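Here we start with a single chain on its own, the form predicted on its own, put down as structure tokens.
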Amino acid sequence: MSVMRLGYVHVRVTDLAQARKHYEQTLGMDAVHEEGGRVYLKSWDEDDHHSVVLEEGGVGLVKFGYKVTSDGSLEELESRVAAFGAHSERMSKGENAGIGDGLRVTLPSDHVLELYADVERLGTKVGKLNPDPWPRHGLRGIGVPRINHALITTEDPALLERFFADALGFRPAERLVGGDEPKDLVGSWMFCGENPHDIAFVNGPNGKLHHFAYEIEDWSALLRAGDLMSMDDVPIDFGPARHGITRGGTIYFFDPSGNRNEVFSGGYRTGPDFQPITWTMDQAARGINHTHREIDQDFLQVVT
């Protein structure tokens, strides 16, 4: 696969100073660049220039970016996107701080996804020579090490699954189905590397964000994250709990503007020979919240 992983999520926030405090002090990210009402942030174990962009003015997803293996792969991806019938355009180095030339794609769900190979590397806080397992100094709050995945909503999950598979080379790890027909697909968790999901989508309005997630080490780190959220009065959506789908540990919570975040731990490994897992709607609550087997309707309906 030429698409490797989620690189960044760019969201709108209603109050940039308030949002920055959440991402810097509670999550522990570092601001690396500011321009034009935007703040670019990275986590301590990320090499690349940034993984989150906060833009003042509203709420919700502006766009997200996935890193590809090489500039040469962009041409092939451009052809596959066109063959599918989706719109794309080339983007130039400098349109996004720290990001090189790339391809900007409008998904069938109306989301904007950017593909790029070249990114400025700022390095991790532990370096690449005989590194410690975590930074001895300078960690704040939860200290999230890296971004992991995003979940969006779409009016046609079957169409979007075909797009990610045919145009971008993703594979489904888990699928939530309402019946036997392809059109009955309710949600899909798809991967491009070895994660249980690098992108996921469920039935809902086009163009909306359900959440984006940070990977943290284990269940203990998850519980510590919950303690810190309580100390900082962060609104928790649900968790700590375990998903049935992906088997990961989770806490969902909101930033000050109402964008949903997640800290996610565990899960299994996938790969080119991974066979998809199917969940049926009568087991959807167990799939989403395996620990409590119940879902608050707001969790399904609140998107930004």
The other form holds:
4 protein chains.
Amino acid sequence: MSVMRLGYVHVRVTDLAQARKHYEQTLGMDAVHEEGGRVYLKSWDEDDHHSVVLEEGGVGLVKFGYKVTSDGSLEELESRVAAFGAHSERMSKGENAGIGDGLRVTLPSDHVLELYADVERLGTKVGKLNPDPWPRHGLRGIGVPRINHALITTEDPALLERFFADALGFRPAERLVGGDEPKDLVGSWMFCGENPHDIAFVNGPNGKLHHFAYEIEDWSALLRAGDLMSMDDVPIDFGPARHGITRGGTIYFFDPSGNRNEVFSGGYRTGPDFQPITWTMDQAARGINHTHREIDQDFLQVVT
Amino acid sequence: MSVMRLGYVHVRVTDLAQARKHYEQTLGMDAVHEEGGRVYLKSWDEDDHHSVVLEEGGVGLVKFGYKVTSDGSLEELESRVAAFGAHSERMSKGENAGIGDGLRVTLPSDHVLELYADVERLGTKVGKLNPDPWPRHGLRGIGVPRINHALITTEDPALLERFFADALGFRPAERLVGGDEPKDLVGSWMFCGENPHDIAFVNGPNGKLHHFAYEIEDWSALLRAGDLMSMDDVPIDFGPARHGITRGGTIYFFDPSGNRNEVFSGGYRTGPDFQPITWTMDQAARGINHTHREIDQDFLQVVT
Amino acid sequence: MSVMRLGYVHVRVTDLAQARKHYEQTLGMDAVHEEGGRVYLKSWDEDDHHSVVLEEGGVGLVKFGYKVTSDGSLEELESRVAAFGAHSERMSKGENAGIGDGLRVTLPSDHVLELYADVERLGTKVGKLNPDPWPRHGLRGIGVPRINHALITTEDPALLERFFADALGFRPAERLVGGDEPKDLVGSWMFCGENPHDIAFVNGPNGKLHHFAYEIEDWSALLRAGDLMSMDDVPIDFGPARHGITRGGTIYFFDPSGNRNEVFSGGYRTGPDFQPITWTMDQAARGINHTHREIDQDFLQVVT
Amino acid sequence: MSVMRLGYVHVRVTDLAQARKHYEQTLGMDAVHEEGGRVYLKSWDEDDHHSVVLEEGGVGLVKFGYKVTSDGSLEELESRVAAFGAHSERMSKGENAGIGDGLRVTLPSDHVLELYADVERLGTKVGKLNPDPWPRHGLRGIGVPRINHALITTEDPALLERFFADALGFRPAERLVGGDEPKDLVGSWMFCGENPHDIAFVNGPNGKLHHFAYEIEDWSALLRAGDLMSMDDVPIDFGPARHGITRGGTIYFFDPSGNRNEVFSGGYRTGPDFQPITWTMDQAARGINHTHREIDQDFLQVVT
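Let's compare: the form predicted on its own is above, so bring in the form predicted in complex with another copy of the chain.
Next comes the full complex, and the chain you just saw is listed first.
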């Protein structure tokens, strides 16, 4: 498949200075570019120009970008999107700092998703020559290595799953179903490479973000991350806990504007022959939070 | 000091078969003795005869025992208890299976605490000759190695702290205070050796148990323990989380009768020169659950 | 790319009963099929029929198999292999228990590599409906979840790298180089999906196996694996340690016939846009064993 | 018992600047005092004035100090030392920066051991009021929290064990024996509180240091410590590995002058009723390095 992974997320924040403190000091990202009320941030293990863009004013998801293998694949993706009956338009180098030409797609769920292959490489903090496993003098706070996935909400999960499968070549790893009909789909966790999921969505309002996630080393890194969230007064939604869905370890928390973040560890390896897992609604709480088997209302209702 | 550690806890359980399933299959203790509606259980790394006794009928703490260094020290403890104005009586070998002569004390909080030095040794599961770090073929479920401490409730924490200090030689490691007066003590975490705490108590009804705890290897063992609790449908109160008080890792959960258990990992080392830590009420939630800084009402109100 | 991952390894073992004890009791694989001096084994998190085949008599690698996305892709792979000038032949369903039609390739390094898409699915031990993160009653010993990669030796690493790139679509994640010429390549770690490596090879005799590896949950699982190796008298080559190359955690050890196994944890995520890392010979020891920066001679010289 | 724990270690270092870099930047200790070619260092979780003193010139142990419960207990210890036939002398406040009056004992193994109760408290980096579990802005490098024990060598282990037991009130947790006679004792790991060991000694030259150890949080902290040792080019002796003796996790390494340090995690809890464990010589390697069951000659022979 030509879509490789989540490349960047743009989120609105009410107060840019507070947001920078969160993403730079607590999470440990580095600001690589700043212009017109936007701050572009990169994690230490990411090669590409940036992965998070903070846009001053309001709260919530502006758009996200998925990186594809080559400019050539954009054309095929464009055709498939059109064949599905969804809207897309070409975007040009320079519309996003560091990002080349691409395709801007409006999802059936009203989210804006950008596809691109061309991106300026700033390099990781350990480099490509005899690298250390992590940067001796370049970590700050949690020190997140890279972003991993996003979970959005949609009024029609079945439609969005078809779109990601047919137009973008994703496959479902795990599906939460309310009954036997395709329309009974409550949520889907889909991958484009070997991640347990690169995009996920659950039933909810169109156009909204539930969270975007950083992957961190392991369960022990989650404890340290939780310690730092407490020290920096970051509100936690839930975790540390084990997910049933994906098996990953997790902490959900909020940036100062109320956008939900996740630090995520572990999870299994998928691939083209992965057989999807089904969760039924009576076990949904165990799917979300395997450890506690309870979900608080904030987790279900707060989206931005 | 002559008191060494928490040796055993007797708890009432409504259904002995269900309770055995919890303590034997999920926690991994072994039944070593059974008589008259009582089951005596031992963890794999405990030398002594038993550490938990299940008594059929009802729910809640019956009594607990602390082991002292020698029979000789019982006399001095008896005098100190009397000097404090508390009640005690001698107990005889055979009143508790495997336990020798001792002293039965009624705490100012109406709990029954037994002190004893003489106990039959059944040995750990790894033995004393070229032992492995854990028993290759002797673990079951969580495989708790040993019990560690108990937390009880009392109408008068300041009085109980004086009793444990003056009569039993404990020292406070951490104290939760509501103001500047001694009477403003809300809770105290006290040690007799080098544990962060061997006994703790918080304000609440006299005679009640908040929880008793098992120590496990580390934060990673907590994840696995949480997985098993989910698989075995054990209700979790809170955790995995970091305690502010003691720095330990924790999961609180309930046995089938509703008695609260804890698995606890880590924590610092105390000792006779340890300077107590003070927690103020505005930071109490961080003290209990450093990670989340929230305490649910069940945690505060459910005691047995 | 159409090659997905390492699917199976066939190794010769001098004593089948001893070997089964190692792979079943210590590693925790399950025998799923047995015929004609061969035992087929599966790990608990693998869907497909088997991943390790023990063949009685001798020692060393017989052949290995990589799974491809579809039968259709075999044709293209066949052409590319031929275009490269290497030998291949069609293999038929039934030649390997549980495996369908495929392509048998003789590598430029004289190893036999089979490619196949069709394989009987026996399913994982947690199933596909509301699964637990690991099987409550189905683990044994280390409980390896799945195999991950193999490292082989070749007289001409540069040639073999070209073959895996041109004929099979792999890319190098990390390369150990002795100088500036392509022919100075000492070793290459190559991936076909998003693993840090799915195949690796270093300079050495043609046709030999250095090790094949299982992935396990994390660094803490490595400690427990090491404990079990000691308890079961499994010889350890080196580890627990951190690899510089891949960043993974590792223990290398030997089966009773002297075939080297690895348990491997962590490592980063690659993909089609991953820029290869270069290691120079002066830092080779740090690349292999980042923690100790020393390599013992056994590690370099023992191959089977 | 009145001896509480290892309080400080004085070691000679050939180059003070290099040594400071090791103990301050890699291990993360803070220099608290400097005078006359001596640097006094403290770990972040230690209350007392210092725990390591670097003395410029040469290499090896100068002396170590154990903290006792009170000045009053020094008198009894003095008598016991004399009764054993060993030499001691009073030391005065000011002879060691921050340390009060004490007793300087010459061990039967020619080591100098100081006993003291009075010491200036500089406090931990998290303080005693609503403390965080670790200092948000006060860690550097490995960030060792505190020292834990020392292992020395002696020509007569049986004699030294009697001395620590009879004169200082220590008890053996684990004993390595060569035969059935007391004189066949090869090594002893002894505790004064609830540590698995506070002092240990093995057969070797009198007056020498094998290593002194820092305790760190857990097995995951060992991986990170090992990463930092590699990044800072610290020579590792062995580890990460599991000890059979004490069950602890370990890495042994050297400071720039060749003094051996250890980072140590975990281990069980001892106490006055702990029954000693016996290791026989055929299992000695497993006792030292449970994971590998091999000991390199450096580990046995290098002492300073």
